[in-house]
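For reference, the chain that follows is the form predicted alone, supplied as structure tokens.
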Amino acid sequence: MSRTYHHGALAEAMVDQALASVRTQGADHVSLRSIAQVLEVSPSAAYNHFADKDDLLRAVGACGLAALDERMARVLAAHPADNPDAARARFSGLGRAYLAFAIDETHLFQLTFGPICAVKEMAPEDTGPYNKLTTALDELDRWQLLKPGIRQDLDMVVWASAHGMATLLVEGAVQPDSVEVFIDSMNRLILG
């Protein structure tokens, strides 16, 4: 039996296949058994590393965390300057990382977001993303670039923004050539 994954590295190879189907298919058609099937495992050799298959599309939505971080490491790594306008681009950058992640991968999207991911004891500043967000609104209040008064509980109503426009996206209610305008429609709102 040719086996795809390396010896002692299977919850690897699960994830991997799990998040393959999930970027492909959609977490409705990721099963423990058809991973298993596919890795050429028992059944219950898969059930030894995940409880269920929304154990396993956990692990898949942590992968979706990471990738949509990795984008927004991205952006803030290609407008290094300390100066407003670095700042402004991170900012910008940063609400376009979001949004592409959604049009680019919508079920990996929807997954990680979903309520098989909500991890109810972990509040939203504890993800990257989420940080990223702050650390870009922190840097434009200190550049005096937004509106006064407005920077308290910024992250939020920003972050509940975006990510509404990109369900919206997902869900075809608006097309992709609108994230431009919502961009600067946020831009408007928020700087001075």
Given for the second form:
There are 2 protein chains.
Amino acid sequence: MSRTYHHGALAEAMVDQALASVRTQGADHVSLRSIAQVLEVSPSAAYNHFADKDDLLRAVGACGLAALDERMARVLAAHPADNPDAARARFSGLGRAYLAFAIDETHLFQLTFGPICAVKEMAPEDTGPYNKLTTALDELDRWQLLKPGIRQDLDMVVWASAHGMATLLVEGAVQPDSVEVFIDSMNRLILG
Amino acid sequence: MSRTYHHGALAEAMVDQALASVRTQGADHVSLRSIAQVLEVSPSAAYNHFADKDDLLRAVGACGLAALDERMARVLAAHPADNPDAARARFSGLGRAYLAFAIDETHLFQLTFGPICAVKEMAPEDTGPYNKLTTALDELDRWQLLKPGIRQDLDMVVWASAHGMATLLVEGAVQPDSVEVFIDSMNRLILG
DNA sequence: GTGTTAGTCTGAACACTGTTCATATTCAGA
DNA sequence: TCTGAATATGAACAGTGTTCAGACTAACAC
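Form predicted alone done, so how does the form predicted in complex with a further copy of the same chain look?
What follows is the entire complex, opening with the chain shown before.
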């Protein structure tokens, strides 16, 4: 096997390296040429696997969405009990996981939910972060923990709140220590 | 006055042209050279007025924040009455103005609240969008229109909700016709 | 084993980009 | 009118995404 020909796994290797670069530098300061150089490959080699730079970055953004979903899945696995307290813990935990992802992985968050990636086409309907939120709200509703008469379209407001708080964190408009304040205020709003 | 020397107002002219370009193309696809070409000026002329490209874009972002604030100010001016109905109209109107700005000026919104601009340092505390929101909530509270016991830290949740809904609109994750659904759901949450 | 074909990578090139710097022009004040 | 501070130029540098003809490699048919 020749050393100069990087065979078989270039696509995945480029996504991995791009993911690492995005994490440290942010998507704006990542260049195709630099990651090709790290992989000891010609700059034009990427075009056998990706239509253009944005196409590669979209693949990285999909990794970001998967990482977020995994964080949320871990929260659900940590509170599996079928009772009111666990339902509350799952809901708050999902929110905390979402915001922790924004804080820990600022650059990846910005790419995943930025202009390059069309999140609406990446997020599956029957699974993924949005679905986890709706089922958590359904469970709160089933245990009659929600204030009466607010379940309709509540998904959208809660989703928007969490996403907005995350972007405010990312932009530095609010500090990380505001997360608990936010969650408390949110619970005060919707929990009976 | 020589034709070749663009005297006096280059800085403002560049901001104006950059603002126009951002509106149509988005900040990512705007180049210093192109706007210098439109203004019939050397590419390096910009560096007498701006530290670098991001510095110019930050000035454009400030225009975006001002445009948003003006929309919100118009809403307040349209409902000046000192009674419960007007207070409700002001609150809902501010939300609609915020979301309309995100829909109408997608690219400008993305720049204004994007990584390049540090919004926290642009937004004044005693005026601007955030302050208009808090005073609207104070008015709702004064007329006892809020649900009891939720005023504390309500600003942050409402602010995050509006901002999150705006970014979801910009990203195409939700459709513009969801705006009224969002506002209704929001009112259901916080109004008594 | 040999040929053919499809997939992969190279290297040079193109048209850009932001930025710097020495140089030239213009304006405002003494 | 002279001087100094602003302001604009034009050439240059280092870097970018992207294209394309040609070279290399693997795998499959015969």
